[in-house]
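Next comes just one chain, in structure tokens: the form predicted alone.
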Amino acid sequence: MNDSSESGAEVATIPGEIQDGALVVDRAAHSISRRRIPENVLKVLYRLHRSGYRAYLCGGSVRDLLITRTPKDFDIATDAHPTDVRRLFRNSRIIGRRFRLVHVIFQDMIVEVSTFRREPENRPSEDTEDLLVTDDNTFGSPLQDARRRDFTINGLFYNIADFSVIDYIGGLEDIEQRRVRVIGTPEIRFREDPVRMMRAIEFASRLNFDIEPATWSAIVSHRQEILKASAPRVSEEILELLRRGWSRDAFRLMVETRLLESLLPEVYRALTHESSAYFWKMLEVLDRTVQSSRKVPDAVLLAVLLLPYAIDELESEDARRQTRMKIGEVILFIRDLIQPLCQRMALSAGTRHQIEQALETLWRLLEPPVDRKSQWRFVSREHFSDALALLELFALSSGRHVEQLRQWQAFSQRVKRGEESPGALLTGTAPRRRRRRK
């Protein structure tokens, strides 16, 4: 369990002056920089205010810029309805039925403009078993908008009409303790969306805080509620938590509340083997990767985590035949065993594709052809490159098929050069040069 002390402490702990039920600290007592906020963003709060509308910069903008971490986005609420919003920026327009919004489209950057929400009339009794929430149009005050948010360290407004912070939900003592916290009763707002969960995984392993003890025991104790999410949107979550440079502690959650063991059950079992422990550190090595700005196929992102499974079910099976499978048999389990799981993850025929091309090229790497032309034809393949990342984060963590990465890379590099032609061996020295003819 992430240990983290209780969240008794008062907000008054952060200088500012209780106004409207909100603590406010005025721009002397924070960090927030208007030179940190894109000029886009900008012109849209001063049009909103100065057009007699309250502008706030809001949620994790607002979080990242007072622990001088660079947001990546910038999110604006205002008591403006979206109409006439849509009427103040010509190069605008209202997206979404369920939750209306305004982009303003810049040639750069968008920016979303929210009206201030509250709770929906209609919402379902506590008592009701499903409290997914359908219709999010009501709008509301400042003060109801915060309490509708998720996290507290989320809940927070930046105004521009003084440069003050309002926080209306405990999100700066939050902040300060390092610590994720859900707006209102944890087990309630998980129930109205389960990706909450998630979420709040997400925002401890990125931010390095601890998920609170009533958080973290929803969590464990809801953890099933996940499966009635939408599935997409799940997948979009787990993907999130792998090309952003945090999946090893991301994950280490997932499995510590077993929120992981609800959505992908095979996997769950594969990473609590000893026998597994590579994975870890191959997260390591893909977090340092990614934080390194190299691109990494979701694919590949994908492959890395039914990668486990995937051994640890040809092992089985080897040892139950008592014998290795051919790299023919091997491909075939292969893909019996995607399938399923990808089919749950509601993955697009293309995606479920390019993960079973990258886990089967992998397994052909490892015994690589002896045909000369075979060799060649294998490194301009398409999904070459996504099986040889995938060796390489493999062999860089697990110390196994070390060589055999080598020898590809050293292979494809000169293939790329043009130093190999169809008929070169793959070895790892270069090719001899031909004479220069006089």
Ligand code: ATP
Second form
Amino acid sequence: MNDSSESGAEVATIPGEIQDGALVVDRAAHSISRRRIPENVLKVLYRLHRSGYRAYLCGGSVRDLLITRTPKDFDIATDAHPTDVRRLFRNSRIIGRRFRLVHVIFQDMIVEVSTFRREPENRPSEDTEDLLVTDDNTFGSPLQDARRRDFTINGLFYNIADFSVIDYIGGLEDIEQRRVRVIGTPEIRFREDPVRMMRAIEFASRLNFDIEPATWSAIVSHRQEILKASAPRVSEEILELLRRGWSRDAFRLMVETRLLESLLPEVYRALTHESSAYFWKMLEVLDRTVQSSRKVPDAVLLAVLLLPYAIDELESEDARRQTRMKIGEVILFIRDLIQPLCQRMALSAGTRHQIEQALETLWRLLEPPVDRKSQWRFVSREHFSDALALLELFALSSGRHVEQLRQWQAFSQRVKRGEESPGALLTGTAPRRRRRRK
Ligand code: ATP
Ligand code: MG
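Could you drop in the structure for the form predicted together with ligand ATP? We only have the form predicted alone so far.
Full assembly next; the chain just shown is listed first.
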């Protein structure tokens, strides 16, 4: 697909007028209704507008309103400076050192108001090796503000003055064609901020959009740049994919573009084995679980990601030793295995410990049945519920160890209901429930 010739031809299909280099689509020709914008957000927009400033809804909220999804948050862009905005709203405060923006605080939400800004002037020239953006604290025009954003679908404005949508970057066309396209030259924009490669994949899987070809090839050719991004930021992106329920498609795209190979080569290798087919099923089950608003702890999410790698390595180690490792050895082996990975992902010591415990407890649950006293001790362990959640995902996706899963689920239910106790286990009889005396 040749994007430049295409977008030129296709923009004409969107009804609107060209004003100051933007396609302006009036209220009758787009689908954003004010009824879907919370009252507090409208209040902020209207007050800015009545005070003589431009007041635009921007970013993800405009995108989501146009495709009739519920926005996660509503951000506002304006030509008022942070101090002007602060003065207009008693319930506001200026935040951020590098780029100052204003939070207008309501009981149930925070509305972020930022002043139009542009890419910094002292930006290195395009042929400089290192394009990483380190300073973006420069005010600019609406056009510049649109251009500094990541993808065309995220660069639209909704103008409260006349309820029009303002499109400087061809975002409306891309929303209509359901595709994720970098604003500007993908190679440059990805080198400036490599996390944008992950964001492209995130939006594509979350919205079920395609990644347009130039953006896609830039991810493939610049995937190694992801190692220059801050590790905690990248890990947070990975966690968000898992937490919000679009991980299966996102990881598929990360494997197809091989971005994951640059990021976590061991995990990539494990996932591309045929024997890891259950992993994709696991992500599917996980996505459904979190979408049905069941919260899964971060340690379990990360343990899911590391599981095929751990299984592969344990199996090859067993083959090398020509014997199955004992549980104590397995535990030490897992610790050594995931330690460097967790370090590279800049996970906290606490999170690493939780992942280790979830994986170790999982392996203990897979061991041959133990006596009821040890079972009882197990269920009361801190990490039992994480391991059981992991076992549930694994068993339901691979069809392996389903019997163990059922037994452990039944046993932990009985413990919860007070039908199992260590005292009873010593005598071998289940305790009778005592009636409370009146
Ligand atoms: P979500 O619904 O997940 O909040 P969003 O599009 O609002 O999606 P945010 O991360 O909240 O995404 O960022 C808000 C806006 O800021 C984006 O829509 C985009 O215009 C801009 N933006 C965010 N991250 C970047 C980035 N790395 N580079 C350029 N622009 C960015
Ligand atoms: Mg947002």
